[in-house]
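Have a look below at one chain only, the form predicted alone, in structure tokens format.
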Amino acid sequence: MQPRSASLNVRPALAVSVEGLTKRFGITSAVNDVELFVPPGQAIAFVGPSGAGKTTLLELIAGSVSPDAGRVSLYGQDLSSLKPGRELASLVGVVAQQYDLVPNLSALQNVLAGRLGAWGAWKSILSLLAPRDKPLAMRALERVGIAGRAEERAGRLSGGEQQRVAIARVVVQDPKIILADEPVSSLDPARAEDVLALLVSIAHERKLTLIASMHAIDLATRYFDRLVGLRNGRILFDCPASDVTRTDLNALYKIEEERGG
């Protein structure tokens, strides 16, 4: 049975093109022959049960994991041909599930880490002593609502504030694509909604492509243009968020009957 797919009758230059992508860990196929085509500016959520392959698929698109088969292209460029550093950073920014902040550095310094791909090694070292592009980082912190916490060490910030620092960091990186792995899973419901709304609004303002893995279906349905349902490493459905049905979700999250007695 073929997955129900979003209509792409007229395909613009694609932000992300995934063709025949497969990744195995031992005998387990985390991602199995996946095809996915994402136009620029779209906000997409990967949804599905734990172990469905959502994080692995994000890592394959980010280039942090290499596929066993298939290919990923970003704005027409084969991912395998892109050099780490400035070339890849200009296309893809990642908001990690655990934020990946340096606890003993200030919020401002952590945000400026988003410029490392553009600076190169020597400028990056100098920036530890005298932060470069400080006005840019302050504007990003102001945009995410915590400019007053710029000099506070990241380790002393709340979870919601740390996630805002991570978002500000990707803002100063200025990629064309943002990948977010469970961006609000560790936050309470109220803060989760605030942070997700912020992330999606920034992507829309800047006309960025946003791809996130999400556990909270209600948030995914409200904030994303398109949902891609993954189960056992395969796409079960791919359609506008408003078209996802209860039948789709039941099939996605069904608990298979245990075998044996």
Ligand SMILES: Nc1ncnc2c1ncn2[C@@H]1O[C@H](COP(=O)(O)OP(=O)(O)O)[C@@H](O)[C@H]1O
Given for the second form:
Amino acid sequence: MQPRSASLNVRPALAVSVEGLTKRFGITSAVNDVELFVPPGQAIAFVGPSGAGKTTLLELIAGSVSPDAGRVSLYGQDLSSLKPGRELASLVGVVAQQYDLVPNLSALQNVLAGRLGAWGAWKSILSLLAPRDKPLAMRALERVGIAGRAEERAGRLSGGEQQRVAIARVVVQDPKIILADEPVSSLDPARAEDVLALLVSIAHERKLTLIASMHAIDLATRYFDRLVGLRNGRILFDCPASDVTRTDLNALYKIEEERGG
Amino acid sequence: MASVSKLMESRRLLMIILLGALAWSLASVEWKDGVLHTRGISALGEISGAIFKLDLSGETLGKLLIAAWRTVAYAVAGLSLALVIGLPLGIVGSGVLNSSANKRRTVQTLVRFILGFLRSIHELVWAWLFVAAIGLSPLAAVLALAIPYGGILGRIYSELFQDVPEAPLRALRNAGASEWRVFWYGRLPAVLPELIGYTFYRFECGIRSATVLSFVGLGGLGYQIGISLDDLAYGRAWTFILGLVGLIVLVEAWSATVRRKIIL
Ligand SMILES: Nc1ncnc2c1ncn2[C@@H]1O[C@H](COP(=O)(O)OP(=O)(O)O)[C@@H](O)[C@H]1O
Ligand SMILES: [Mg+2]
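Follow the form predicted alone with the form predicted in complex with this ligand, if you could.
The next block holds the full complex; its first chain is the one shown before.
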């Protein structure tokens, strides 16, 4: 193990580095002394039973939750030194499970909301009344395949369409890292695969780092470069997706299976 | 467990106090002269019969038009001013723009107090005060309406803004939006249909209040109804009353249309 100051110098190119990260809720350690280093452009998935700490770890990396111990750096910058708002949003974007669009706004307006961190005050105010940067948003909607639904109220879109809008929003936000917490687990299997394929290929073509938590292990194995198995807040395995064995998975889900049986 | 039985006990005590208060208030009404004396009953019959003898003369209809116009004008001006008072106070008082919990609580308490003061005094009392201060002028009517309605709107708006699903707001914050941008892009669109519907409902109430206000001598439908009753011209009074009903129905229809059309 290298001293902390050295690790900064040795790995300046890391997109995400997580060291000794711990987050407790009462007596449970949701995330317990986690180390994780992610090079730029990698697609990495957290897998593990529910309650393993996947969401908490993603929130810690997103800076929306602060750790009890340890630290997170994004592109060599300490996360705690980054200002929330514009600065953080230019580095990290989030795609949630679902229900995070503003239902009464059109798909187009929801996509444009990805620009709110970058826009000045007047532009933000005006855009709700007369959309600014519309071509940018339309291109993003085209990329996710629902340009035809741009003017539809977001609340009226199907689950799959809503996730596409959420992806278009993060495209328009244009961060270097995308964090996605179970981005497709609320969709039916066929649609889940389409949307996941879309997310991964967009991350790939824009050379973005993608960190997702995944419920479906087969999708995770097929679409991600690397899998991190989490259980009880600790990393059980961390290896290329193709190297994950049956034994690894059995150990990962053991507790849940016992409980279920 | 102890606290549950204590709660039940205090509930029973409250029930007994309330029943006692009800019995006392019923007992303190003077029943012995009868609720209606015989003259009253015949007058009531005469008044209700007059609904079939509406005064539809050109003169009365002309007065109706002018009075209705005045009543609506007071209500519109009063409610517009109420909106100007209630919306900012509602936004600030909701505390949603404050990220520190301490500041939020202070602001909420302070604004809630102001809003409570504004609406705890009835518009009729405000009207008396303003007429005493600035005389019989439309401004007195408008201010008298605007103050309590501003308090009512502000109270409801602040609750609406607080009660918005968190997930979309969190998404906006993650996209780098500051709290006021989250408000503009997330909270306001989320509550807008309800906010508009509620404001229209209060506008309806405002028309009724403006009608009553004109008894103070400010002109309008209530004033005309009052004059007609003084003249014992019940048919004419009914014409104005039905005019008021028509007005409320119109506003309701307008409100429904606007609510249906509102999509961002
Ligand atoms: N806000 C919270 N308050 C209390 N406990 C929490 C909170 N968030 C997460 N936890 C707990 O932390 C652990 C990890 O949760 P989470 O990160 O949501 O796991 P996962 O996403 O893998 O299902 C769980 O035991 C959960 O109950
Ligand atoms: Mg989770």
